[in-house]
2 protein chains.
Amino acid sequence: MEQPVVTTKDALLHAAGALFAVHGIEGTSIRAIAKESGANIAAVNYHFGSKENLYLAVIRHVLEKTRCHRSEELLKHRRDWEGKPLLCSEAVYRIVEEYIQQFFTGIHPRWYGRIFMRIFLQPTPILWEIINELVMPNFDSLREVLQCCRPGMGKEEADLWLDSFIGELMHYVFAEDFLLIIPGHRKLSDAGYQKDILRHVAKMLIRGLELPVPVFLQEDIVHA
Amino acid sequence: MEQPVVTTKDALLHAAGALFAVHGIEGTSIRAIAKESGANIAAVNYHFGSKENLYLAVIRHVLEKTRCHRSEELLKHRRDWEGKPLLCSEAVYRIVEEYIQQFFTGIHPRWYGRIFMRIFLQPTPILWEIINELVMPNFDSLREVLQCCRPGMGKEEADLWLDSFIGELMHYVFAEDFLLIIPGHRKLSDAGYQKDILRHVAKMLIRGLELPVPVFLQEDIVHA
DNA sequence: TTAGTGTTAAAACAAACGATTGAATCAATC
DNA sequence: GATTGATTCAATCGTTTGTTTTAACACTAA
C-alpha cells in the first residue's frame, strides 16, 4: 500500500500515526512510538523536536495523502455539465467515488481515517493553518459543484448540502469500529459493501438534490 | 438545563464529563477534574473507584440522558402509518426532530455530543455492555421504521439507510467545532440553523427513501 | 458521652511521562 | 587513516501521573 519504510523518520511517523489514531496524542507515549517503530527513545525529539510536532507532521501527512481533487477537476470543465441535470448526477457520483477510494479501498493504511476523526474532534488553533491549506480548498470546490447542481442555491443552503455530503461519507470512516459491534453488519473492508455504499450515498445525494438518477444507478443493491 | 449540582459525586461527574469530552480520558488528569469540580484529589477514587470507572459512569450518564424513544413509539402504532407514504414521511421527520432536540437545542450540556464522538472513536470492549444496553435497541427500532417506509427492504439495505440517518445527524455533532473554522458558517446554537438542519435532513432522507415530501417541508429554507 | 458512618483533606507513593544529555556509531569526504 | 557531520544509543533529569494512606471532620444513634 505504500513504499517500504526505510528511514527512521518515516518509521516514526507511521508508528506514531497508528498509535495517535487509536489512543490520541495524550494516550500515546514517545516510548510506545519508539518501541513500535524500533527506534530509540530520543529519536522522536531528534527528528521532530517534540511529540506535538510529530503529531502535526502526522496530520499534515494524512491530509496531504488523502487529498481529493475530483471536484476541483470538475470545476475546470464546468461549462460541459453545469445546468445539465444528468451530467450533474454523474459529477456527484464521481466525487463520491473518489472519497470511497480514498478512505475505504486499502490504498492507505487503516489508521488514516481515524486521524481525520481526531482533527474533527479537536481542531486546535495550531491545526488551523494545516486545515486551511489542505482541507478548505477542497470544501470550497465541493460547495461550488453543489451550487452548479442546483442553480440559484444560496451559501447557507450550499453549506447544508456540503454537510450532508461530508456527513454521509465521513460517518463510515468515523463509525468504522463502531459498526463492527452491530451484529451482522458488514465490514468496510468488504469490497461489495464499498460498492453498495458508493451507490447508496450517490443515489441518496442525487435524489436529495432532485437530480435524475442515472441508469447505471437504478439497479438493485449489488451484493458481494 | 439540569438541576443544580449539589453532591460532590455529581460535581465530579459533570466536571469530568466536560473535560473527558474535550481532552479524552488520557488527556484529563484526576487533579484537573478535582480542581474543576472543587473537590479533593482523592474524591474521584473515593466515589468512583478509579478514573476509568468515572469515565464509564460519564458515558452511561450521557447515553441515558440522550436516549431517543420516538422510533420506538412509532413502532407501537405502526399499523396506523405503515404503507402510507405521506405518514411515513412524517414519521421520518419526527424522528429527525427528536435527534435535533436531543443534541442541538440546549437541553443538555454542550459536552454531551463530544462524549458520543469519543464512544465512536474508541468503542472499547468495556463499553460494549453499555452500548448494547442503551444504543442498540434504538438503532434496531430505527432500522425497523426505515423498513416500514420501504416495504421489502432487506437488512443490508436497511443498514445503509440507518447509516445515512445516523451519519447525517451525527455529523453536526461531530463537526461542531470544525464548522466554526469555516468562514461564515453558522453556529449550531443558532435556532434558525437548527430549524434549517431539521428541514434539510428530513427532506433529504424523505427524498432518498422516495417518499412524498409533506407540504410543510416544501417551502424554501427558513432563515433565522 | 461514645461509637459508628460517611465524607473530605493533605500528604505521600511508585510509576510513567516528555525531554535532554553526552558518549558511541556510522557513512562520507578529505 | 583521519576528520567531519549526521544519527543512534543508554542513562538520567525534573515533573506529572493515578492511586493510596492517614488523619480530620460532620453527623447520627445508642
Given for the second form:
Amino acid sequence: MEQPVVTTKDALLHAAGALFAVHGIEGTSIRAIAKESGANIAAVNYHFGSKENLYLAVIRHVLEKTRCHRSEELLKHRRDWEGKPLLCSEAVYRIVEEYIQQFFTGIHPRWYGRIFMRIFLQPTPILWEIINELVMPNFDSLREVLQCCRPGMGKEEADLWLDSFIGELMHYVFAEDFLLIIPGHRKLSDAGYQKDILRHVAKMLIRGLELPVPVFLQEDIVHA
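How about the form predicted alone, since we already have the form predicted in complex with the DNA?
For this one, just the chain is written down, with no partner chains and no other molecules.
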C-alpha cells in the first residue's frame, strides 16, 4: 500500500505536538522541534511564523481531529427519534460510542490527550477563542440532544448532565497513569475495558434521563 506523503509542515506539526504535550510551549525549543521533525530551524518560521503560532496550530489540529459530530447529525434527523424513549436511549448510546472511539481506541496519537491537559492547565484568551469555535458548538448540540431526550429539562440541568458526561470521560483520559498504579487495573488500550466504559457511561446517562435501558445494555458487564 502506498504511504501518504508527509509534508514538512505536517512533520513540524506532529513533532511539535508531541514535544509541547510533554514539555509545554516554554520548555520546547524551535531547535528541538526541527530536530524531531527532520526539518531545519528556518522551516518553523516559514510555515508558521513563530513557535507561538505553531502551538496554536497544534491546538487547532487536535481539536479538529477529535471533534465529535454525531449529536449534530442526530439533531438533523430528530423527527426520527425525538419523543420515542427507546430510540432516545439508542441516540445517547451512539453519542457515547463516538466519544469512546475518538478518545480511547488509539486512532489518535496519545499526545493528543496530554495537549488537552495543557489547554486546561494553561488557558489563554486565544486558546479559548479556538475552543469556542471548535468545541462549544458540539457541546451545544449535545446539550440539545439531552433536552430532546427528556422534555421539559431546562438548560441548567442539561448542563449538569453534560458536565457529568464529559467529566467522567476526562477522568479516564487524564487519570489513566494514576489508575494503573492500582494492582490489576486495566489499560485504556484494552478493547474489553473500552466496551465496559462505553456501557457504563451510556447506562449512567440513560438512567439519569429516566429513559428505558435497551436490551443490549441490560446484560451484566463481563470483565476481561
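Not measured: the values here are computed from a predicted model. By rigid core we mean the largest C-alpha set that fits within 1.5 Å across both forms. Positions refer to the first chain, counted from 1.
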Report the hinge rotation between these two forms as a whole number of degrees, treating the chain as two rigid parts and superposing on C-alpha atoms.
12
Core-fitted comparison between these two forms - CA shift at Ser29, Å
3.2
